[in-house]
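One chain follows as structure tokens, the form predicted on its own.
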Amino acid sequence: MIRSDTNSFIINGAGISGLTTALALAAKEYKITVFEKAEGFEMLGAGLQLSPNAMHVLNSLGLGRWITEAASTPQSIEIANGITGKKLTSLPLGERVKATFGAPYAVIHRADLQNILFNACKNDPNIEIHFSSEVVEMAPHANGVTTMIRQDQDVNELQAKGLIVADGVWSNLRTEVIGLEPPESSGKIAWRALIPVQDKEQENTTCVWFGPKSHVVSYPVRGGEYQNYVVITDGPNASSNKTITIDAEELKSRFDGWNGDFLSIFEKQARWTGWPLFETPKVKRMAYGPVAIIGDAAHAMLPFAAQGAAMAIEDAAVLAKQIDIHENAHDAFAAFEKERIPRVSKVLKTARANGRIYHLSGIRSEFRDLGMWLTPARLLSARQNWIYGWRP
């Protein structure tokens, strides 16, 4: 039985942003109903990075213990030129980051994080989650919002204090109902694979390789049992997020001229899956009366700042704070939008700029490498302080 309570909130989407928001609001004793159009969770995907700004939120929700058990905490970021193999710099993580920002820098498999969030929601009496269902229409009004919920073949009406759109980059509510622009193809593809780790101690780092029009990131997941590889290359403009599979030898051919030691990753047993990358070029709206838009539905970004999940998690904390402050959803969501748009816009721009730097070629890449080689690691790390230092 679905509750119909004008003092409750509806969340459309049970991804990282939706589930984190459900927990943040339930902690403040609001009643939450989450709708997810999938039949259930597919425990697929790849790794993601949880910087201290995200970890503060997850810790505040009482999830720190489970995150610690499932995640890894790399000791450093090792950056190298993929063509020459030359190491450019080493940025400390581990205890240094925890001491500086009060929370660790963790890496985790997306499915593991989603499972932790889902189990926490399932055990919270203030949260209901319904699969095979989604919000298809909405009618904002002075007292909140009336929604139409499609569940299998049935359509039901449900009222709430507010609606939170958290259904990802391909949100139908964002484009067809609210009328915002669809995401744009970046012309790049992220090829991902999980490769079993042979020597756990040796692999407890995040590694980055730069190359012309490409770069690669790797870090441990699943308790260090696997190394998550993300290989980003140019690709054709895509019109959907449909995944692509590729043979390892074919992917390896795109890295002709790269260092031989690096190319050995393509010789390991792995399934490479390509995900076309889309982004929201500009964040114009995150609120529409009693409707809030969060996570990738609001600000899908390229992975060059490793902040996509972190921004969604931040959204949850800020939204819960503003709802707790204001009597009605209209005012709460307007305040949420005002607080979030400047920050997520700056992170979007940072990710875009990082991508240009990572993929430089020719003489410009040589200047980049020289600059990184000469700049003290503490100064390079400090460029991220404004991101990592955020707290809810």
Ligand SMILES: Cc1cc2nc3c(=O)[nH]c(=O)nc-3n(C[C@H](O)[C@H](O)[C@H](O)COP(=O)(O)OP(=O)(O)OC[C@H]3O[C@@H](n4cnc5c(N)ncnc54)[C@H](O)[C@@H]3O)c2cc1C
Second form
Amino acid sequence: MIRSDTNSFIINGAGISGLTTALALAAKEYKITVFEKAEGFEMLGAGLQLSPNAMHVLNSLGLGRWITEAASTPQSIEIANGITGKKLTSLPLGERVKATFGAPYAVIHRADLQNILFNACKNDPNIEIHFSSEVVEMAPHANGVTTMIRQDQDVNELQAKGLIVADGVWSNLRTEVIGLEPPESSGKIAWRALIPVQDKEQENTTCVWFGPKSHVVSYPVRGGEYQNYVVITDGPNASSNKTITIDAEELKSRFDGWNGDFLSIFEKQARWTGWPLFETPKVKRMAYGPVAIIGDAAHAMLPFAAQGAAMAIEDAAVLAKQIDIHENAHDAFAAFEKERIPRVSKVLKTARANGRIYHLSGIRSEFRDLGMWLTPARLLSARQNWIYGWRP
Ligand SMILES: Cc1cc2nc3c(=O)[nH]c(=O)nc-3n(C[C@H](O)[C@H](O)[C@H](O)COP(=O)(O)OP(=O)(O)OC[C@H]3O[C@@H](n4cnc5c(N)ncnc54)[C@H](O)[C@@H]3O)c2cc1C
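Okay, that was the form predicted on its own. Show me the form predicted in complex with the named molecule next.
Now the complete complex, all chains and molecules, led by this one.
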């Protein structure tokens, strides 16, 4: 039985954006019904970096304790040239970030974060979650929105004060119902692996290796038991919207000429899973009357600033704030859109620009390396202040 309440909000999609928004609205005593197309959570995926801007929101929802238990807080980001192996800089994280921004820089397994959010939702009487169900149609009107919900074989009408579209990069509501443009292929694939760690202390850093058209990031997850690797390369198959797998030997062959120490990662896992990377070309809309669009459905971005989920989490906090301020969803969502588009657009462009810098080759990469080597770490770190220092 689905709750019917014209004063409630519907959220389509129980990913990071949908579940965080459900919690943020429920904390303000709104009734929330979440529809998730999948039968249950697929506990796959890999790591996520959670910067202080996201951690502030999660802490404010009372989740800090659970996240601290499941996450690691790396002491630094070590950046090196993947070809020469030369270390370019070491950016402090750990206590330094916590002291500066009032929240830590954490790294966590995506499934652990999803579990923490889901358990918090399950324990909240204001939230209902329905699996194997989705919003298939919606009609905005002056008092809210009429939706058609498909649940298994049945389709039923449901009224709500507002609808929040949180169904990820392939959102049908975004493209087919609201008519916004689909995401574009970046031509890049993110290959991911989780590799058991021998010495937990030694691995408590985030590492980044730059190289021509590729870069690699690693950090600990599951309390330091595993090292999460993300290897970015060009396609083929970069325009597929499904994950793909590749043998380690074949992936390694794309890193011909890279430093030997780095190449040893391909001996640690036989098959790697690849996520073709898509992005929203331009964030034009995040509101459509009583309908808000959040997370990857609104602003899918390249993971090169590690901010996609962080922006989704920020969306949740701002949406809850605006709903609390305004009488009706139309006004709340218009204010939400006005507040969010400039920030998410700037972060999206930053992620794209980071990719260009990470993937330089030849003389331009030598200038990049020299610049990073000569610039004090505190100045390089300060470039992130506008992202990490955000508060709702
Ligand atoms: C390689 C890689 C590394 C990344 N690293 C980071 C990082 O370090 N830090 C960071 O902040 N971000 C990172 N991101 C980005 C982050 O993963 C996404 O931005 C984030 O997951 C978006 O959350 P979301 O809830 O909007 O979408 P999703 O997580 O995709 O959730 C959407 C949900 O909607 C459901 N759904 C889909 N269609 C429907 C439908 N029709 N009806 C109902 N439900 C539906 C899906 O099943 C899913 O549960 C990374 C991304 C990649 C690819």
